[in-house]
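Okay, so here's just one chain, in structure tokens, the form predicted alone.
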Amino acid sequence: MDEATYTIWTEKYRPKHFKDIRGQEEIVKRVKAFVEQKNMPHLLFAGPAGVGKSTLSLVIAHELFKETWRDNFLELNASDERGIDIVRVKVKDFARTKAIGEVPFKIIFLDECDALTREAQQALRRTMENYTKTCRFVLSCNFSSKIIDPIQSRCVVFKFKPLKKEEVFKIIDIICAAESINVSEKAKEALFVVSGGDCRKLENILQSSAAVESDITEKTVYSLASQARPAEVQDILTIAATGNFVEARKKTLSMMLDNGLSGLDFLKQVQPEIWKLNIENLKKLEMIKLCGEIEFRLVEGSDEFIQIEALIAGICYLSKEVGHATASGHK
């Protein structure tokens, strides 16, 4: 077997050219124009994980420098080295030397740069100013609000979005054709729901599913993603909305244990399913408000099972209480 057989799918199917990148069409179009002109400003890519920020940075390097891209491209992960020394030593040493080849500048790709301390960001600001002739920066982060304003003003900021359903389906079709696996329509929907538009997560779940069976089903996807099927969550909420606390609690605890769900995992699945309930809108709003309160308690370290029981109890209570409040309000 060749080396590609043992390669993790997130690397095996990582796009190598602009035309291969799925989603982010406007961003790719503008960045491609910079590359064609062989001149580009500093760039700041902001957005959730797995939507193509690192991939686009690598494509820029490949397209600009061709065979010499490794000599002209420095990739650093700021989440590993967060301090000011990374900027003073590694970044400056690379930035001050001249590029190899026709392109007059090198590229430094700083991933997870929102993890840099404020002192390191201040040092980076000065470095970006001083070495503009020989080096351009591509910064990547999840939240642009964590990057100081002086750095943002020196960059062209691009906001990445999670992949749309049709883009996710295209990626699934490409991988299925290459790996000779079958994915049902329901499994595709499940992959989209579970991945949430995160291409890296999608490919990891797809590879895990393919290792189990060549015909991937909805059940396999949710099982490997450690998530309950939406129908199960909807069933629990429907029971709770009728006021049957004991049955709803029993099903909830059983589902959490069977699927290995944490309290936060369950809560994230409950929230979108609330909107699908066949109840009045005021009750839905109160339930969403309750989800927010329970989520805060869980993040603060409260006992998961007690808080999830409190959530189910609150939904049961609201199913009757809001109705009484609405009726009395009309009087």
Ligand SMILES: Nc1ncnc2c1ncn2[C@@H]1O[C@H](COP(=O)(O)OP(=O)(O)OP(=O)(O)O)[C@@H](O)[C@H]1O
The other form holds:
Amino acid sequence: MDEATYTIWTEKYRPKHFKDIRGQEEIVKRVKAFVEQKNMPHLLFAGPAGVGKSTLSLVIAHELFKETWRDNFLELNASDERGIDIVRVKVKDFARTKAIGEVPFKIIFLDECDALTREAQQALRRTMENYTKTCRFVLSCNFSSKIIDPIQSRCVVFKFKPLKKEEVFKIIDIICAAESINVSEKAKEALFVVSGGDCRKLENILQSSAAVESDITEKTVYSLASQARPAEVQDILTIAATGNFVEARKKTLSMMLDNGLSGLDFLKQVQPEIWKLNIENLKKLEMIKLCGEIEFRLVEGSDEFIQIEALIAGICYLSKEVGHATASGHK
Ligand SMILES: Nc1ncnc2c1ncn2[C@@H]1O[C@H](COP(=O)(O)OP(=O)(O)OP(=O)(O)O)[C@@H](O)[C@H]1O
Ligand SMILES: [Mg+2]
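Could you present the same protein in the form predicted in complex with this ligand, rather than the form predicted alone shown above?
Entire complex below, previous chain first.
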């Protein structure tokens, strides 16, 4: 194997230019305009994991500063255990000197801002104000609602979305062509489902699948993602809905063991499949309610197998009757 085999694909295929970023069109368009004018407000990037927040901030740095980007771009993690104080010291050191080159400011990228307490965010806000002349901040978080209003009002807020199916497929095609691997249509679909639009997850699963086989199949994708195939889950639910508890229980346990699924993993796959069952809607609603109860118990630390058996029992029961059953039986 050559050396390139060992590079992590999320880094190897991290977009270097605006045009390489998939999806997020509106955001990319507006940010590109800031960069072209060499003038930029503070930015707040919010959105789920692996959708291009860090990537876009790196592209901004590359495009604005070109070869001097390392001198003008500082990346910090707000959730660093040493907390906001170290952030302030580092910002102060970095912001003390003027930007090199023709852009009149430097950029500080602060990741995971929603991990900061409200007090720490107040301190960050003062830091942002103190250095506005020499620095622009790009803040990144999962939920903008966790960021205090005074910071939000100082930033242009961009909300990133999970990547859509066609964007995920495009990325798969590009990587597969470059790596000379084949992916069946079903495997592509599976990659989209297990990634949930998270491109980091997608690329990691694709890379581990490619290490196993050069013709990637649906089965490998699900097993590497520690997920059951949706068809298998549907099969179990259909059996449970006929009232065959023993058979449904047996299949569930062996599927959980085969795929290394935790109780919560299994439950999260069951829940979306319930709606596809061929039974009355009212029964489905009761089952979905039951999933909520079981999920709560699992999160609280109940025994996984007992809870999953209770779930299967509930589904068997509810498919016959409606209105009497809860996770705890008759009420
Ligand atoms: N929109 C995108 N287009 C193409 N590739 C992407 C995109 N978003 C993410 N990627 C790929 O996924 C990897 C991880 O993305 P990135 O670091 O930007 O995620 P993030 O949004 O900052 O997530 P987190 O909240 O976990 O920090 C990138 O290195 C890149 O390979
Ligand atoms: Mg990031």
